[in-house]
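First, one chain by itself in structure tokens, the form predicted alone.
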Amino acid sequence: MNPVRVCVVGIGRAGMVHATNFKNNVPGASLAAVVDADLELAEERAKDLGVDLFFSDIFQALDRAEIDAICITTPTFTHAEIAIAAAKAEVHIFCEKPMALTVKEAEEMIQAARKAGVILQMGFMRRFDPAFRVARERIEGGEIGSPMLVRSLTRGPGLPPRWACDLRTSNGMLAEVNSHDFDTIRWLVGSEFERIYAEANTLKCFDLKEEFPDFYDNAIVSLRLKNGTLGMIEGSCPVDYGYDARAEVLGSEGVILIGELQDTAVVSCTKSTGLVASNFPGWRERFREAYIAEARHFVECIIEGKEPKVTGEDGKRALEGVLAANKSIQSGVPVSLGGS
């Protein structure tokens, strides 16, 4: 069988992670082309990756390259247009988080993929991380009884690109940094959001607050799920000390702790330095294996014609949580969510 030909759209930090994986770490896939609005960057990265085809927009790629799937890692406000164009061309879609700017855009992406009969998989890689995956299996198996409290946090070492600091083009840090936490909580507990209350503030990047009045660099989200479980999301970016992604689920019969700050089990201690351990410098190192696993799953779903474990509906649900939290921050009151 011919390999699944993948085009990576957006060839920045995340794009290079995915492009490298599709080229080197995903059986059954080949990296066919790269796309970036900066054509010089696209050409440079194509050369680095050993790829002949590079373009400045998705429409050129769809028209001129023979591709079976795309991987979207561009700014959030471009996701819907790119995904819908790919669906119309009957090209499978892998979309990085956050899914889109609005629920309407997310729904249009889902409908376009469904109408074309192509796969739409969201890039929630924590679902493919061994620690998070085992934790969910144990929770589903009843090891800790019924979930009562769930907590998820993400702290990023550095700010995302400047466009992400503007709520109008990104939905803010809760979208860019903490979309994974919204998905993680509903996935671990197996229930949907019922009510969300959030507080946020700018406590570090005061220059960005002056330029973008709605900007915040720290946030706390309190939530209730439909099955009664209570939850909390904590987000902070930038924190400088490294990348930090952890979760905890307290059940009626026990507790599960997921993730750690240390990247190895080695800790040294001297009189002069005290306890010293290495930490994760960034998200690429912390979730390296998970990124590979989600890319392999995407290609397997294409080859076998099966639905992915992380769907467009999952992306939409996480987006609904983010939007409710931002609304709560702006209004100062809890926000109820509808749906089942």
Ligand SMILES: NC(=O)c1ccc[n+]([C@@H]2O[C@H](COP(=O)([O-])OP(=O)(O)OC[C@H]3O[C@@H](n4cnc5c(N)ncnc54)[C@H](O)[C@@H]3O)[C@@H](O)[C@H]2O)c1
The other form holds:
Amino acid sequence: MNPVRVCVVGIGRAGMVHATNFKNNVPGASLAAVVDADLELAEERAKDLGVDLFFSDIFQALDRAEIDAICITTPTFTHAEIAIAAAKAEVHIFCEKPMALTVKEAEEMIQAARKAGVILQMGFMRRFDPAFRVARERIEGGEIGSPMLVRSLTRGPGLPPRWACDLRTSNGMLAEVNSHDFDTIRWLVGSEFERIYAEANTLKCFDLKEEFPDFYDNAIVSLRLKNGTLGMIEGSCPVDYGYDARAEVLGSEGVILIGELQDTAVVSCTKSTGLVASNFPGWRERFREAYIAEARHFVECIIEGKEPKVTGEDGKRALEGVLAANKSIQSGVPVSLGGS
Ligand SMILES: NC(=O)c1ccc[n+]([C@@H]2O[C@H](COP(=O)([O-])OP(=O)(O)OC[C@H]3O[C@@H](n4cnc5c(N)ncnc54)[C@H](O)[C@@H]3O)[C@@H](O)[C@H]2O)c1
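Given the form predicted alone, corresponding form predicted together with the ligand:
Now the complete complex, all chains and molecules, led by this one.
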């Protein structure tokens, strides 16, 4: 069988992770081309990756390269246009979180993929991480009874790219860093957001606050799910000490903790240093296996014609949560979410 030919669009930080995986770690896939608005970067990265074809926009790639699927790793405000162009060309879509800037864009992406009969998978890789996956299975199996409280936090080590500091192009830290927590909570508990209240502040990056008036670098979100479960999301970026992604679900009959600061079981202890353990320097290291597993799942779904485990609808629901939280930050009051 011919390999699924993947084109990675946006060959920055996340793009390189996915391009490397599609090239080396995904059976049944080949990396056919890369696209970046910065053509010099596209050329340089194509050379590093051993790919012949590189372009400066998705339209050229769809026109001139033979591709079956794209992986969207561009800034959030470009996702919808790229995904819709791919769908029109009957090309399958893997899209990094956050799905889009607005719910309208997300809905247009879902519609376009549905109409063209192509797969639209969202990049919520935590669902493919062994710890998060096992926790979900145990919760679903009733091990901790019915969920009562759920907490999820993400703290990033360094500042994201500049476009992600501007709420107008990214929806801010809650979108860029904490989209995963919004998805994790609804996935772990199996219910949708009913009401969200959020507080945010700039407590570290005062220069960015001057440049981008809506910028914040710390946030707390309290929420209520439709099944009555109460939840909390915490975000902070940059924290400098490393990447930190943890969650906890308290049920009527027990508790499940997911994730830890330490990345291996190796701990040393000397008189001068005390206990020393290593932590995760960044998201690439913490979720290395999960990025590979989600890419494999995407290609498997294309080959077998299956619905992906993480859909555009999931991307839209997480985005609704982020937007409600930002609205609450701006208005100072809780925001109710509609729908079922
Ligand atoms: N799942 C994760 O853990 C994870 C981690 C990091 C980033 N991301 C997501 O990946 C996406 C990209 O983030 P990043 O940190 O890699 O950003 P980045 O700024 O490092 O890279 C984005 C690249 O896209 C290029 N670009 C911009 N507009 C373009 C366009 N219209 N067409 C083609 N190329 C274009 C830029 O030149 C840049 O090289 C975002 O949605 C982000 O949230 C996800």
